[in-house]
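Presented as structure tokens, the chain that follows is alone, the form predicted on its own.
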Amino acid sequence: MKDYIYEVARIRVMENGLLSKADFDQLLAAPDHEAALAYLADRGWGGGAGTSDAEAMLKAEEDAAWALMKELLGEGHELDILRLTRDYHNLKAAIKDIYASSGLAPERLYREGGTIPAEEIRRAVEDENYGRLPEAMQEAAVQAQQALSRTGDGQLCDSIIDKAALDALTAAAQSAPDPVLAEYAVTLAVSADIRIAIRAAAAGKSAAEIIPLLAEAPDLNRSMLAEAAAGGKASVAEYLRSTPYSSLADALSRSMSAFECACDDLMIERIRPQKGEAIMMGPLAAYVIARETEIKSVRLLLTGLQNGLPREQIRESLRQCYG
């Protein structure tokens, strides 16, 4: 079995550059959006170019995290699980772009950094040559495209692809090359299952209609979740208290935004033990997850400042720091 002693040593150095709680306090104390961007630029974000374009800065940071993984792992596919959901996002975007004429610019529709180039997915959909897609995506692509063309129902299209993404995640978890990656896939699938169940119930779907939308995730019973969802968020929260995901229950009772935050915090808690790992690949996966969570927090903070939200409201949306 390969050891990752050198790679983990590099990650330990890079972890020192992650934003701390003190950094987020400084950002929250910034008088405005521009001052927060300047603080980040001083910390080296955006390549130290001092950019005033927030999205360009955040993209540069995300790209840097993956560039580091490429440097450490070469062209290997060890961390593909972390990129999998982008492929399914891009499949949804391509089908809606082509069959519903979104009219949006590609950079607003597609997410780069998946396991398949976004343009390749778009071409497969445009040519209706779904054999060019991975086998796990092909049936979902056909069903979603036909559903959107036949009914014009974008939510139905989304639900078909979302279910395929969850199935792909849970399948990937079973063959993950490191326990951290398996934990990531399962936690992501569980939080998505809960979100889908609540959204479906809010749309008036019964438990019987909700069950097929959900993936078989460990420690979460599809039938029980669907039954609970049919009774509303409070019922789902009560069900979660009997599962290993009880930490999500109180947040769900407050709001969906609190639930989203709690899901990310749970992920951080589950990867935190990797700070003591010295040989396995887990710390590399944990670093990417931590960086993407950090970038999400910064995006929420900058958006809140730009829109003049109260500082305490912004603070409540921020995720745990990995440090």
Given for the second form:
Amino acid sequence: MKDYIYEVARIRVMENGLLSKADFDQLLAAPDHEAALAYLADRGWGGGAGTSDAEAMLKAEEDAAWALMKELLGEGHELDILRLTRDYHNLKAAIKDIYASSGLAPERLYREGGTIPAEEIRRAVEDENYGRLPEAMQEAAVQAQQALSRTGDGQLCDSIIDKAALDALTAAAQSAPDPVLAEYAVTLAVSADIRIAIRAAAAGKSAAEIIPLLAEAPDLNRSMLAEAAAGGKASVAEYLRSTPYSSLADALSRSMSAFECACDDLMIERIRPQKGEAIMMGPLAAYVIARETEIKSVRLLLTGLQNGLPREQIRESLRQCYG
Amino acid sequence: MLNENLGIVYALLGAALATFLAGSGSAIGVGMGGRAAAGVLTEKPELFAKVLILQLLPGTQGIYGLLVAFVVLGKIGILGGTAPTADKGLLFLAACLPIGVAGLISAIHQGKASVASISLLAKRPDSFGRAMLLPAMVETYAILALLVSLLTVARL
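Could I see the form predicted in complex with its partner chain next, after the form predicted on its own?
First the chain shown before, then all remaining chains and molecules of the complex.
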């Protein structure tokens, strides 16, 4: 079995650069958005992208995390599972862009860093040559495109691709090269299932209509979740208390944004044991997940500061730190 | 001819095993430590001296194996002493096994502990003392094996 001794040791040094709770306290104490950007720039964020463009800074950080992985793993596909959802996001964006003419600029529609270049997905959809896509994507792409062309229902198109993404995630979890990646995929699939069930129920769908939209995630019974969703958020929370995801129940009772935060916190809790791993690849995956969660927190913080939200409200939206 | 030299053959086999097994364990352990050290030094070259010490900790088992082998060679007519009988040769072989086997296993595990300690040092450069102590504990068992091998060989 391959070991990752050099790579993990290097990641341990890089982990020192992750933002801590004290850093987030400093950022929250910043008088305004610009001061927070300046603090991040002082911490080395942005890699010289300047302090005025927050999105450029965040993108530079995300790119830096993946560039490091590329340097450590070469052209290896070990961490592809972490990029899988981007492919499905791009497929959704491409179908809507071409068949419903969203009119948005490509950089606002597509996410970079998927396992397949966004442009390649767009071309495949445009030429209706779905054979150029991975096998798991092809059927969903055809179904979603036909559904959108026939009904013009963007939500239906979304639900077809979301379901395919979740199926791909749960399938990837079975063959993941490291347990932490499997846990990532399962946690992501479970949180997406809960989200989909609640949204579908809010849109007036019955339990029978919700079940096919959900992926087969371990520890979560699809029909029980769908039935609970039909009864409202409180009954979903009640159902979650009887599963290993009970930590999400209280957050769900509060609000959907609290639920999103709890999902990310749960992910951080699940990757935390990787801090003690020195040989296998788990810490590499944990670092990427931690970086992405950290960038999400910083984005929320900067947006909050820019919009003049109360500091306490911003603080509540911040995710747990891995560093 | 072989029967006449059977004692020295057994004794040499013991010396070879002590050197080969303990040395191989050390090579694996030091190699693991070296890779972890290189990972840390890529980002923090200033930690060179500290990570070098941690890398070298699993190297001692190879030296212990060599030491036992030298003492055996000094008693069986190679570097001194007289050629042993077949029975005595077997006793030399048995005496070499503790450092050979325990050296191999302890060096590999000490290498893993060193790798973990190098990671600890990467996170907390001021924890060198603790980082060194943890893999050093594994050394205890290599020393016990060395004592058993050395005392037995010395008495033969």
